[in-house]
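The chain below stands alone and is given as C-alpha cells, in the form predicted on its own.
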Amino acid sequence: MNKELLLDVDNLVTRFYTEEGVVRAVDGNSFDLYTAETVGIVGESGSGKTVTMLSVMGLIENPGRIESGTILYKNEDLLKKSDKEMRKLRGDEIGMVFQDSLSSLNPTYTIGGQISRVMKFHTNLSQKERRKRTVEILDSVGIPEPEKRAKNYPHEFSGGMRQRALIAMAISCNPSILILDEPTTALDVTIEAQIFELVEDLKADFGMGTILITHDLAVVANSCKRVAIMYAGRIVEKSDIYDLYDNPLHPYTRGLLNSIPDLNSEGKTKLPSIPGEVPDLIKLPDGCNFNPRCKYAEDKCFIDDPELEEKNQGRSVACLRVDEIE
C-alpha cells in the first residue's frame, strides 16, 4: 500500500483565556500521520495531548482559541474551513474514540441506535441499509450476537465492550483517520490488547491512519510507529519506536521508560519516578519547562528556551544538554 500523507500539523498554537490568566496548552506542535500507521502523542495528564487532538477535530470551545498554525488534511486547511464543514468532517473523515466509554455515550439510545444517527447524518443509506450495517460494523469490532446486541442500553455493555462499541460508531462512515484518547483506560490487560489487536486489525482492513494519545510508554511499544512525547504543551522528543526505547534523547523521555516495571527483575525493587509535577500552563518556568524537575539542568537550562531540533533524520529533540548527557 502506497502511504499517503493524511495529516500535517505545523506550529500548531492552542491557548485558552480564563480569569486566572493565558493557559498554554498546545504552544507551536508539529507532527505528521500516513495511511495505515499509528503514531503516539504520549504525555502526563496535564501535558497538551488531548487539546492537539481536539483542535483538530475543531472542538475547542470558549474560552479556548487557535492561534496560530496550520492543521492540513489531505492538504487542505481545516483552519480554514467553517463549523458547517467540520461537522460533516467529523465522523465521516476523521473519527475519535474518547476515553469514558460510559459518558461518551447516552444512556438514553441503544448501541445500535447511536451508531445508525451517526451515519443518517453522514451517508445517503435509508433506515435498512444503516441497520445492517450497524450488525455488520459491531461484528467487525468483536460484539457478540451484533443483531442482539444492537438493541441493548450502553449499561448492558461491560467496560471492553461499550469501548469495541465507540470504536464502531467512529469507524461507521469509514473515517481515513482514527484517534484514540487514552482507549484503555481502566480495562484490564487482556481487554486492551484485545482492543489494539481490533485497531490493528481494522487499520489493515481499511487503511486507516491512526493517532493513540496515552500517557503510558508501555502501551505505544507494540502499536506505534513513530512516537511524539509531549511535556507542558510542547512536543519535546519525536522518535522512531525503537530508537527512542534504544536511545530516549530527552531528559523526560528517559525519566517516562526508567518508570516501566521491568517484570524480569528480581526481588522488590522500588520504581524511579520523576520528581515534582506539570508545571502551572499559566505560571510556566523561565528558560525549559521541564527545568525543575531535571537532574541534567545547569544555569543555562533556566534561561534559555530550547527549540525542537532534528538530530538525525526522523529524530528530534528539545533539550540545551542534548549533546553533553547522550
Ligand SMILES: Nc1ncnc2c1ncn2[C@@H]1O[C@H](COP(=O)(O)OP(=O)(O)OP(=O)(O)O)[C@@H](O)[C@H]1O
Contents of the next structure:
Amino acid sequence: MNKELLLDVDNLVTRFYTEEGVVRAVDGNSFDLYTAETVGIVGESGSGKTVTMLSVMGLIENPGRIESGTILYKNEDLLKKSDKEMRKLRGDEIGMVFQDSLSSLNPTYTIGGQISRVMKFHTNLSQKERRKRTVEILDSVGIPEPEKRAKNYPHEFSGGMRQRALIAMAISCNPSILILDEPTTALDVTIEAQIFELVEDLKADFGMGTILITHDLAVVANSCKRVAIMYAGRIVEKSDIYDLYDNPLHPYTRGLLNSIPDLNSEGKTKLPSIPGEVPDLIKLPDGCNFNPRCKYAEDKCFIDDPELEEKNQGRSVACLRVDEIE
Ligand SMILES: Nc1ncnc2c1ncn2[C@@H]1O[C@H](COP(=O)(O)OP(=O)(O)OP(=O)(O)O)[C@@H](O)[C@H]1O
Ligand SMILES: [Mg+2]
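Having displayed the form predicted on its own, please output the structure of the form predicted in complex with the ligand.
After this comes the whole thing, all chains and molecules, with the earlier chain placed first.
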C-alpha cells in the first residue's frame, strides 16, 4: 500500500475567549498523518490534546475560535469548508471516538440502531442494507454473535464491548482517519490490549490512519510509530517512538520518561508526575512555557520563546538549551 498523506496540520492556533481571559489552548501546532499509521499525542491534562482534535473535526464552538493555521485533509483545506460539508466529512472521512464517550451511547436505542442511524445520515444504503452492514461491522470489531448483540441496549454491553461498539460506529462509513481520544482509560488492561489489537487490525485491513490521544506511555510504545508530546498548548517534541525512548530531547519528555517503571509491566503506566503543574493557559509565563518546572532553565529561557525546530529527520524539539544539556 502506498503511503498517502491524509492530514497535514500547519501552525494551528485555537483560543477560547472566556470572561477570565484568552485561553491559548492550541498555540501554533503542526503535525501530519499518513495512511496505515498510528500517531500518538501525549501530554498532561489540560495540554490541549482534545482541543487540537476538535479543531480538526470542525467542532470548536463559542467562545472558542480557530485563529489561524491550515488543516489539510487529502489536500483540501478543512477551514474553508461549510458546516454542512464538515458534518458530512465527520463520519464519512474522519471518525472520532470522543473522550468519555462510553457514557455517551444513547441508552434508549439498541447498539445496532445507533450504528444504523450513523449510516442513514452518511450513506444511501437502504434500511435492510444498513442492518446487514451493522452486523458485519459489529463482527469486524470482534463482537460475538453480532446479529443478536445488535439488538442489545448499551447497558447490556460490558465496558469493553461498548468501546468496541463506539469504534464500530466511528468506522461504519469507512473513514480514512480514526481519532481515538483516550479510548481505554476506563477499561482494564486486558480489554485495553484487545482494543488496541483491534485498532491494529483495522489499520492493516483498511489502511486507516489513526491518531491516538493518551496519557499512557506504554500504550504509545505499543501502538504508535510516531509521537507528539504536548505541553501547555504546544507540541514540544515530535519523534519516532524508538528515538524518543532512546534519547528524549525536551526536558519535559525526559521528565516523563525518567519515572516510568517498566514499559513491559502489566500495569497501566500513567503519566508520571513531574513536580509543579501545567501553567494556566490564560497567563502563560514569559519565555518558555515549561520554565517554571524545568531544572535546566537559565536566564534566556525566561525571556525567549522556543520554537519547534527540526533536529534531524523526523525529530523536532522546542527547547532553547537542547544542545547544551546532557
Ligand atoms: N469550551 C471551552 N471554553 C474554555 N476553555 C476551554 C474549553 N474547552 C477547553 N478549554 C481549555 O483548553 C485547554 C486545553 O483543554 P483540552 O481539553 O484540549 O486538554 P486535554 O489535553 O485534552 O486534557 P485531558 O487530558 O484532561 O483531556 C484547557 O485549559 C481547557 O480548560
Ligand atoms: Mg482531553
